[in-house]
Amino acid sequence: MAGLACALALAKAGCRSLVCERAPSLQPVGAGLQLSANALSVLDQLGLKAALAERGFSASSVALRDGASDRLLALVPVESGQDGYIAVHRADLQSVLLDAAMADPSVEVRLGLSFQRVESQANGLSVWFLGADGSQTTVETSLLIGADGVHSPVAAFAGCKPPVDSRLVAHRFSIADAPGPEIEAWLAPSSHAVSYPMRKSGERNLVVVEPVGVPHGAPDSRDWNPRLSDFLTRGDYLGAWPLLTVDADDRLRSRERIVLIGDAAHAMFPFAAQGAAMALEDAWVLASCLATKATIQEGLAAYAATRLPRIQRVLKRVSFHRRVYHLGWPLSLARNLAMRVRPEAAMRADLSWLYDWRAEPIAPPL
């Protein structure tokens, strides 16, 4: 999604692009993720968001709930002006910027090529790529961007420092029969769940978040409140993924050609659903750097300026987030009052920062 979304950003700008892929196919893979009103401005800006908001659902607030009871705990507010809240499954996002990538002069999209090395030239870059059958593919550019995930093979090369284990595991469901917009969170000791809609045919997204160190398998639904263990019963198990993080500050810092985007940059936890959203930025802020400064260079080094303190700004929200939601017994108790009681102005405000941000136009070349 970083690397499509930066590809058309940079056509914006004037610039054309390469995206090259490893797999050898893009498949519908993955599942649900939210997109709040920071990353549908970058969709706006790429002419994008009426496309997506059609394959998707539309929020106001996004549900807090006692794990155990159901008991509803705070809706918070997750809406910014005019610009909405989208909950969407990844494949309709992926299609969406692919479509509008194959449909674009300045992008040009290659898959089957696994990154392998890259070296320094005069005036630029040599990138050398595997391809499926084994052949060497070498790509002359000025710039290389990797927006190649959590175990990014451009921020292994570059020196950066490997991802860490949280210890945290992350199960996912698909249902297929249980429609409604409602997005929703349980909170649960050392443990959380969320479930929210991903397509209009009634498919939903379940995620469980909980400790490494409980049995291998999907979760016990005895652990949870009936209906959240019939969503259990009833979902599609699809599998578990650890929850990965890696040193922000390392993988952002500038560097002479060379830069990260998305999770290769910063991949967070999902407690405050920010990863997609952050990968949008970085795409758009990127571009919008590259096409106001006069080098490559000052481009790239107002691009960390620019998204570091944002991103350990987001960064400090997912922790405490992840503090609140697992709180156990009696300080659970004192979260759940405080939420109750708290106005919804307030909470509102708690968030104002990030979801009042907006992709501004980008200045067409002269």
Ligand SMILES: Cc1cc2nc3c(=O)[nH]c(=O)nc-3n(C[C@H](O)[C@H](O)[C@H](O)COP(=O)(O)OP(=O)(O)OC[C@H]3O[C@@H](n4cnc5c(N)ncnc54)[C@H](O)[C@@H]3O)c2cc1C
Second form
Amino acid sequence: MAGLACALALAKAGCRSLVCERAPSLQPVGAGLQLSANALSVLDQLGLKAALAERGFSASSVALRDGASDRLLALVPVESGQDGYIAVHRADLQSVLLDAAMADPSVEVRLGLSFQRVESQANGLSVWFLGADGSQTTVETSLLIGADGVHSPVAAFAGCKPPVDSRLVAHRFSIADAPGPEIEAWLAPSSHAVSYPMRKSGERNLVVVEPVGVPHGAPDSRDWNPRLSDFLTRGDYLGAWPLLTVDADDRLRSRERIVLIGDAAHAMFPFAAQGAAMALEDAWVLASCLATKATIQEGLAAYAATRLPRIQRVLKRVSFHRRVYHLGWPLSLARNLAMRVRPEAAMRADLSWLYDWRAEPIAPPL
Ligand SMILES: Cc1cc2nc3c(=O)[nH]c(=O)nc-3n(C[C@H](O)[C@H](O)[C@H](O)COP(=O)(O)OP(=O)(O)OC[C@H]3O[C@@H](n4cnc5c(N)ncnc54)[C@H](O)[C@@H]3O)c2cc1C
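What I would like now is the form predicted together with this ligand, since the data block earlier showed the form predicted alone; can you produce it?
Time for the whole complex; same chain goes first.
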């Protein structure tokens, strides 16, 4: 996602790029994504928002509920001005980005090329890739953008510390024939669950975040309410995603000709549904910085200076959600009461800095 979005944003800045993907073919992976207005503004600038909106579901609020009783605790407004909030299958976002990249003459996508190593040359870099058939490919480039996810081999090559395992795991389920536009989150001690629509066919996404060792987010693994237990019973289990984090301060710092974006730079817990959103923002900001600064080095320094404070703030918010969502009794009682009396406008105001960010048009090519 980060790589394709960045290539498309760079095309707007007048730069050509080559996207090298390790997978020999692009398969629909994962399940659902929620995209807030800040993320949608990047897709809007790329001319892709309408295509995505056609496939996804619009929401105006997220319902927070008590995991045991299903009681509504709060409706958190998530729209931002004219801009909405969309729940979508991540394969649909991937295919919208991929189709646009394939149609853009400034972008080349090559599959089955796995990054191996990089060497500095007088005026740029030589980057080595291993092909799916075992062959080696070398690419000469002026900049290497590591958009290669939480286990980023580019970050490892650049000497970044490895990801840290949180001992939390996200169990993902797809529930057929569960229509309805609601986005809901159920809070429980040390765990929570989130459900939202993914496809017009009625397919619904369910994610249960629990400590490692709890089997498959099983219906009886917590004191879940009957509606959520029913979802768990009839959902198709898609697998467990261990939740890992990385040292964003280290990974976002400016380097000479290597830069990290998306999960490679700042993998985060999905507790504010902002991982992909931040990947899209990174892609746009990086292209803007490269378009407006005189040298690549200045562009990378501007990218690091712009993104670090925002990512730090998002990470702080994510930690806050983790603490609040997973409270045990009796603190959960106080939380539930506080949520029920807090005005919706105040909840929305808490998130303005996050959702009201907008991608500015990229300056014409230098
Ligand atoms: C349970 C869960 C729910 C989530 N929900 C949301 C949500 O609602 N909203 C949201 O915004 N975010 C959400 N996220 C986060 C979001 O999924 C990630 O932040 C996002 O996928 C990161 O995109 P990326 O492009 O940076 O990395 P990835 O999607 O991981 O892509 C990295 C790519 O690099 C490729 N690659 C890896 N190694 C190499 C190599 N050596 N050579 C070449 N290619 C390579 C991989 O094959 C992959 O295609 C969620 C995450 C989880 C776990």
